[in-house]
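Here we start with a single chain on its own, the form predicted on its own, put down as structure tokens.
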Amino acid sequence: MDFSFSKEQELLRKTVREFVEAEVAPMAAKWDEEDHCPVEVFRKMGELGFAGVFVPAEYGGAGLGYTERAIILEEVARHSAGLAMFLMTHQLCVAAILEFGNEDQKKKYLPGLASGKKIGALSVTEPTGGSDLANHQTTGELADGWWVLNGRKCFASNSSNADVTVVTAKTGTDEKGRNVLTAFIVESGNPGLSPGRKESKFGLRVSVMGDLVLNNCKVPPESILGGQGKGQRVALGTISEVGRAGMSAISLGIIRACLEDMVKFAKERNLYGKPISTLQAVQFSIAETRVDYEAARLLTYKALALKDAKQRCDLDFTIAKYFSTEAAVRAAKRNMDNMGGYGVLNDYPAGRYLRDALATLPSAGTSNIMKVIVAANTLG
């Protein structure tokens, strides 16, 4: 297996990195400190074609694939792990009708989306549980032509400020009596969706997530994703291959940034009349975290590999997101203890590499439930 980047890719990745460094890196304090969302930076990356980077070209994307948009969120996440879950939501959003919309929903939504023109989300996690699908509230009902939408999501990323959303409700049950889930394409313009309550998060501040309420909110039958009654696969599919890439990508750039920013301080740092970097626990430490790094890297880009390739990759992801967010945690760990005093200080960024990894480790599935995933295949 290569497992070296084609110059295309690098070449791809300076570019980003030029991007952040100019366009985010400035600005990452002021906009975690303020909880600020900057659409206006997520509109210039659309131009820039990283909104839909794996969408092909017909439907107005780059014709690229998942390592590239990998590559894009690691880099993004180097300076602004917040600003890049924003556009890995809303590549989930664009996945989830690129991969089971049909021709009109691909033709009328994607190239909005994958120009940044639009915002797009995935809700699907609802009070009673994010992992527990089978217990949905939110229900469908075919009244008069229209599917009425009744029910609340929480933890939705992008609630507030998304143009499209992809929704999934419970539309009836099977003959076991188990909900039968539908998935939506719901716009922002109809009368029954809401925003609701914006959520405080320590963490990912950058990105907006908040409750998303359907009070009687009507859709036509053509708004349907991946037929009636396949919500479960559209919303399962989506995450666990989309949306666990998505979050190891980030989770490398908050690894990177830690990495970087460790070596950087024990160069500077002098004790004792040398610098840090001399001595061996502070060696240690940066080695188990470029370790955790590389590792990390491997774990991610070996299933984007077979992602783009188009073979089965749903438990790699799960291994990749599992490792690479609980890495994340540990580097960020390492890094303020490297800092000492200074690591607490809100001039430097380690505090917020912190909060961010911590924030990582809910998002498209917990830790537990990830081992839970691998145990039973393993056992299996």
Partner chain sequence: MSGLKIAVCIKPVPSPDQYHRVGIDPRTKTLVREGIPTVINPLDKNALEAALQIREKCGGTVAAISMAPPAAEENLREALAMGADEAYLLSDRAFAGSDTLATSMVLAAAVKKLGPVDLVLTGNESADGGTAQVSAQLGEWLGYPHLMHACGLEVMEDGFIRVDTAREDCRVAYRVKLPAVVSVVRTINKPRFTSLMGVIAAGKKPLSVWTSGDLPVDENFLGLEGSPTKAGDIYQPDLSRRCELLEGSAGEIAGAVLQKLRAAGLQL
Second form
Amino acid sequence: MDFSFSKEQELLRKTVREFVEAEVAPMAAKWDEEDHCPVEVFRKMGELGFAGVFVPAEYGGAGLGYTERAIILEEVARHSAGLAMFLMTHQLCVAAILEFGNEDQKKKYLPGLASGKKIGALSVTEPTGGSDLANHQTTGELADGWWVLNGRKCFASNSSNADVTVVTAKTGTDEKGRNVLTAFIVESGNPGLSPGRKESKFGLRVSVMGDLVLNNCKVPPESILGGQGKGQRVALGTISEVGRAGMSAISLGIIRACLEDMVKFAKERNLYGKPISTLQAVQFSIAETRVDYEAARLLTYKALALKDAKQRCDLDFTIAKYFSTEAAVRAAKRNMDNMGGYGVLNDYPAGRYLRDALATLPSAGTSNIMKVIVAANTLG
Amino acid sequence: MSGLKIAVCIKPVPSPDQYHRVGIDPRTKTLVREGIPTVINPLDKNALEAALQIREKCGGTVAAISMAPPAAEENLREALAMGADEAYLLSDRAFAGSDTLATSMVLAAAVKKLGPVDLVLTGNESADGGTAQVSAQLGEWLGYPHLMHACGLEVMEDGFIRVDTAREDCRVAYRVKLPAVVSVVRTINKPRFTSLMGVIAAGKKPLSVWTSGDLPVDENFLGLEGSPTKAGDIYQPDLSRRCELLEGSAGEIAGAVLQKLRAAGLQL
Amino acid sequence: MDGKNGLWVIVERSANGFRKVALELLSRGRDLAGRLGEVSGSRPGVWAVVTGPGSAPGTEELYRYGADEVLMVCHPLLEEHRTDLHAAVLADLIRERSPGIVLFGATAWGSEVAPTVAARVKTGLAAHCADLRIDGRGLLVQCVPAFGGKVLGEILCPDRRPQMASVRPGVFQAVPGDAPAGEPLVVRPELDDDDRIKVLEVQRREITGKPLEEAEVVIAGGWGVGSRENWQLLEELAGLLGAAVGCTRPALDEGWTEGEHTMIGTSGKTVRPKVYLGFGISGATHHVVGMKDSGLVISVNTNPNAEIFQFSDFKVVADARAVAEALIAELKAGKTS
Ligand SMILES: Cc1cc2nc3c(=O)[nH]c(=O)nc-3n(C[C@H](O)[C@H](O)[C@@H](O)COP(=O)(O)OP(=O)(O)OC[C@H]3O[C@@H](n4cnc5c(N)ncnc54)[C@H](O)[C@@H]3O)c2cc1C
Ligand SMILES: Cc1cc2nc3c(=O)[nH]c(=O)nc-3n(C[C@H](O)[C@H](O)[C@H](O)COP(=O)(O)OP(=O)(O)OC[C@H]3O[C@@H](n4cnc5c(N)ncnc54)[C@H](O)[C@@H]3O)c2cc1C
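Alternate state requested, the form predicted together with its partner chain (shown: the form predicted on its own):
Below is the whole assembly, all chains and molecules, this chain first.
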């Protein structure tokens, strides 16, 4: 067992941090307040290789792995979890095409997505419930050699700014009467595809999320991703590994932000003539946050090491995601407590951390769903 | 002009945004800089950026040179990741305690060893020592013409560069014959961010370590012994003031501030 | 009189005379020479050394501020911006006349000439000294800032001569004395030029507004001022108070102020006004070293724990814009009533 990052990974973290401190940190509060999605910053991240970090060089990516992706997401989320969410959900589309696409699809879509010239999205959830994944109302029917998609998606990240969206639709039922889903790659500009309402979120703002409407949306058969009837595999495979990895990494960034701010505030804030860092209650809450950070980090990067070694890791990501997102909420709450009245002022990012942390909970599966999976696996 | 060979001097310094954490151990009277990460001196990134831009225009190679302890390998890798082609770490116990004259002597020895270099770029000053002396002294050791405060740099007809320099109340443009040493200021450019592709490429680029024995050094000016200046005591100035709070509505505060100004002797 | 063991101040010329920092150094040099006299029994002469294309008028000033002797080094090639040639003649003169101490103003010009000279005569040079004094052995103790001014270190040059130091403008005070003016000594060194360095053009920049270092009141703004619009309020307030406006580096980077010459701190100006009024400034060491000697310091910041408050006599925990507006209103009301 080797728990250390390679020198290359350390250097990568350092260079990403430099970018984030210069281009993201100063703007993060403003973007959050205005719920502004800075596409130009996304493009820059694309040029630097962030958007396609795990895409092989032959498809225009940086040729690194999911561990490096998580390092990037953690660093971005340290200052703007919302921007990290934008990047992370873009990468769900990238990962789906990379892992389930055929050669033509990879050649066609990955270079643009990996370089950040194109924005991607993965849209699965429907109003009937995200946890009840297979219960799809969106349909895909073959007519005159084209697939015609109809339905309404919700909670779709990058709904209005994506150039390439992977959507799932019900294309039939199996012998037991269960829905059979198929994933399609749909490009913006398709007259049958339009973004619906943009949701106003209280956390993870910055990242766009909203409805996506498919209205007689015609796509050619070549746009089927991962094979007809394999939509559930594409969706679940991508969300349960790449999505949960992403939410874990974003949570790590939030926890670290809380920890760093707690330490700073505790040392600067004087009460009774002494910094509050001398108070044991404050020390304990900092210790708890540190432990949460280290534990979340171990769980997350362990799962990532498995993923990059192409070993089974779905359960590991489920555990990491559950723990890390919940730990982020705890950390953000402690940071608030630590700051007393100042914590509730919008002059400080404490409130943003808490809102972002809470918003990580449902993304890529709620805590309860995570527990259902872990319990099922444990009980056998 | 095609194919300039450029050397960029890179000094690893404690991260300048954390100098509030620098202190002095009251017992040992030595500097405490624990936990402050070491980064490339910010202006040296501008120097490297200037070199990379020239290379992109005219071709050639860019070598990063650093005289520093072995750990500086990390910073040189960073320079390689940003785009330098090769890196040289000048590291030897004999270099310890060098002042600017001794430092620039070693850097000059390395430039000489690199072979015919057309242009040496440095930052105007370091963030830690900040003497702004090394570049001119390097130029003197090399016998090259040298200029400081460069805010613009352009390769001219064969063998010359145009250097725009920023002074207090004017901008002066020079034509300088190569080889030359030029130190740059912040306004010359905005250093690029390092890409992941750069990070990957850096691992494969050559990084050599040279010790004193590898270099044509002048023994009379080597290290602590050869440095004309000697460091004495260090101390931390106490700048704190008593800091009373002025409270109230904006109008009340304004009134209180103006009253303090009058008390300080201003006629308002 | 050949200046041997003397204390030299290298005087930089300006459009209308000499840079003020030279006068500051001469005044300090006069004190240092006196102290050296006490320690060693023989007081060195204080020399003002002026280089340039021809002799400069107004040398009385140099005597008045502390020079015992004025050495005028003239050559037609010694045009202001040929720092290389100024350095060359100074190095030759130093070798020839062996001064004990040589002081430079750390202007753009001085900070280029000084290290060049030091490297030529192979002696030590201490940069940007915050203080200079003479120790019990008669050595020049040069107190230099490091880490943006967070730490001060003493530098000595025990073995080699001369002992050389540069000092930023504004660190010492120019104090006129009543010494009579003398007759400057003029030397005309030999000097060659080649094609290695040539001045192509000089673009003068008109500097508007009150010079920071001369203002009684300095209004300084930082990143927390927030916008160019808000910055206008600081300018308006400065107009009402007869103040000069200074800035931190981030404010400069935002383009709210007109140029580098308005920046206060390690890489900018050192100011010591009667009153310093700071808005939206965090109090990084880099900035604080440039304003620490101000008389009264009042700072406005929304962060109750801002570092700058530690260096302030009074703090206002409030929005910069609101306070600036209130001050303007109050001053205008005062003017009309
Ligand atoms: C508190 C303190 C005060 C000091 N004061 C003096 C002093 O007054 N006089 C003196 O002679 N020495 C002094 N020194 C020693 C001095 O800091 C270093 O020894 C030195 O040689 C580097 O100088 P600098 O950091 O000032 O570089 P600067 O001259 O400010 O640096 C200019 C550029 O030179 C290049 N450069 C500088 N050092 C290196 C390097 N090691 N490797 C590669 N490139 C480099 C970089 O491009 C840099 O941007 C002092 C040291 C301390 C700690
Ligand atoms: C080598 C080097 C040299 C440097 N030299 C200099 C130098 O010479 N001079 C210099 O100034 N800097 C210099 N710097 C930069 C320096 O380190 C600091 O980054 C800088 O001084 C910080 O400027 P600031 O206080 O304006 O900005 P910040 O540190 O961003 O602080 C902004 C402040 O504004 C407050 N604020 C925010 N909103 C409001 C509001 N609405 N109302 C009131 N307050 C508000 C915030 O609480 C904060 O305290 C240098 C840095 C380096 C690396």
